[in-house]
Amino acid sequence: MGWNSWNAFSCAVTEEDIRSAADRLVETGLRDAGYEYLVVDDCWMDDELDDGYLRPHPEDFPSGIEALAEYVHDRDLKFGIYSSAGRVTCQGYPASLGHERKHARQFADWGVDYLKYDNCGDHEGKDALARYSAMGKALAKVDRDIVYSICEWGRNEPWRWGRNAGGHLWRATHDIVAKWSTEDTEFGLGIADIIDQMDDRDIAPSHGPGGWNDPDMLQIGNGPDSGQSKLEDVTVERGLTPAEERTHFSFWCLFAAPLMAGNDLVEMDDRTLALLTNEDAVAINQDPLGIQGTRDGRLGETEVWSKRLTDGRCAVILFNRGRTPATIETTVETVDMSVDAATYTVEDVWEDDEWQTSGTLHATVDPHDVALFRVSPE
């Protein structure tokens, strides 16, 4: 869990933006809710390497990365940085292919706790496993624990080899954008598109403690004016509706996905903060079993999804992807409930309600919205 600069600031990110984000993670309570990693994405680098070493941009990051990491650490947060497994990053800055050992040592010396490693730039004919394994081996040799995020976009099925490359999480989808869905001609995927891709790829068996399928960062709180929306070749005419944001967060929690917020924390409103810090939803995401939720059934525009939790419980989503309200019904026999009981307690995460059932689960769900339940056997 944490925050990444890309969706809000894109390539315009500065040292001051990162310092402000660190302060806001503390002031808003996001850190205490679990959002502990603060990651600087692309464009922090200078235009040229220095004898093979990366340099921070002298104007945008004048204090240097080590001082910035110390500022973040002083707030009881962990510091993350970005590079790419090619000669240049996605925005054309120097990257790490061929310099893995030098850069891994740099990251460790700077106090980096997390590396997001992208897939852009000239690959020099090397396949994904070779390129990502080279950095994984380099990170394993430094005297610092660094979370290794393989951002390979799912092109070469990193869920099959990510652990062997030293990865702790790997992107399972293309980049997310702040839309419900995108056209084929647009950059990236919307929320509904990624939900479908996570199901279509049938990758849940590859997911669990120590190795996570990553459906990309959160777009909650973003819209047409966010940095990524302005930069990429995609038309974002409006922000996500409250229902769409609730669906977005609910599914990322059900997926046991990394929760990397990506909104401007200085401009964040109370509704966004309340969504990101909902204790019951975050608990579903952080459940120790680490199971990725899957789809149990679909009828027209309505769907049922679930995953097992500790102590015999399960989490259930009733999803309405249609344009009109719909009543959705299922049973505990249909979802991923491992315990047979005469009575079950149902906690409605978003309605803050609780009731007993002998097995039926149901709700009337608004368009593009979900009901998120936590079901416990009695």
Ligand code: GAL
Given for the second form:
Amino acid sequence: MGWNSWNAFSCAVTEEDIRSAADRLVETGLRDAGYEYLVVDDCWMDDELDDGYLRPHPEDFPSGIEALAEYVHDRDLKFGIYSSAGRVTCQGYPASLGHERKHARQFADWGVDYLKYDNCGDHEGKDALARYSAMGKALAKVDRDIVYSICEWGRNEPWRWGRNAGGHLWRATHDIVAKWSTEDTEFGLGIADIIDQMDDRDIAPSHGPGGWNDPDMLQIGNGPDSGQSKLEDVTVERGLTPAEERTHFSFWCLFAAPLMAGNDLVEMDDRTLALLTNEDAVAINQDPLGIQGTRDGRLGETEVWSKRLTDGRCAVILFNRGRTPATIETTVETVDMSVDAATYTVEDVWEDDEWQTSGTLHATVDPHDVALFRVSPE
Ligand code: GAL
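May I ask for the structure of the form predicted in complex with this ligand now, the form predicted on its own having been displayed?
Full complex below, order starting with the chain above.
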């Protein structure tokens, strides 16, 4: 769990934005809710390498990365940075292909705790496994624990080789945008598109402690242009409704996905904070079994999804993709509930309500919304 600069600041990010984000993670209670890693995405570096080494951008990051990492660590947060497994980053800055050992040592010396490693720039004819393993090996050699986040957009099925390349998480899908769904002609993927791909790709078996499928960062609290390169000419008209944001967060919790907030923390409203810090939803996300929830069934535009939890419990999503309210019903036999009981307690996470059932689970769900239950055998 953490926060990444890309969706809110894109290529305009400065060290001041990162310092404010660090302060806000603490002041708002996000850090204490679990959002621990603060990651600077693309565009922190200067236009040229210096003898093969990366240099911070002199105007946007004048104090340097080591000082910034120290500022972040002083607030009991972890510090992350970005590079690419190509000659340049997605925004055209120098990257790490061919310089893996130098850069890994540099990151370790600076106090970096997390590396997001992208897929842009000339690959010099090397395949993804070779390029990502080279950085994985370089990180393993340095005297510092660095979480290795592989970001090749799910293109080469990283769920098959990400662990072997030294990765701890890997993007399973293309870039997220703050929309419900996108047309082929638009940049990125909407929330509903990603939910579909996470299930269609059948990748849940490769997900678990130490190696996570990553459906990309959170777009909660963001406008519709968020997370898009400043170099792309895009026109977008819609963001997410409150129901769609709730659906987004509920699914990322059900997927046991990395939760990287991506909103401007200085401008954050109460609704966004309440969603990101809902204790029951975060507990479902952080459940120690680390299971990626999957779809149990579909009827028209309604769907039932579930995820097995510790202590014989189960998280259930009743999802309405349609445009009118729908009553959705399932049973404990249908969802991934490992324990039989005569009675089950159902906690409704978003309604903050609780009741008992002998096996039926149901709710009336608004369009593009979900009911999120935690079900416990008695
Ligand atoms: C994309 C990546 C985004 C962001 C961007 C920066 O490839 O998927 O999450 O890092 O590059 O340019």
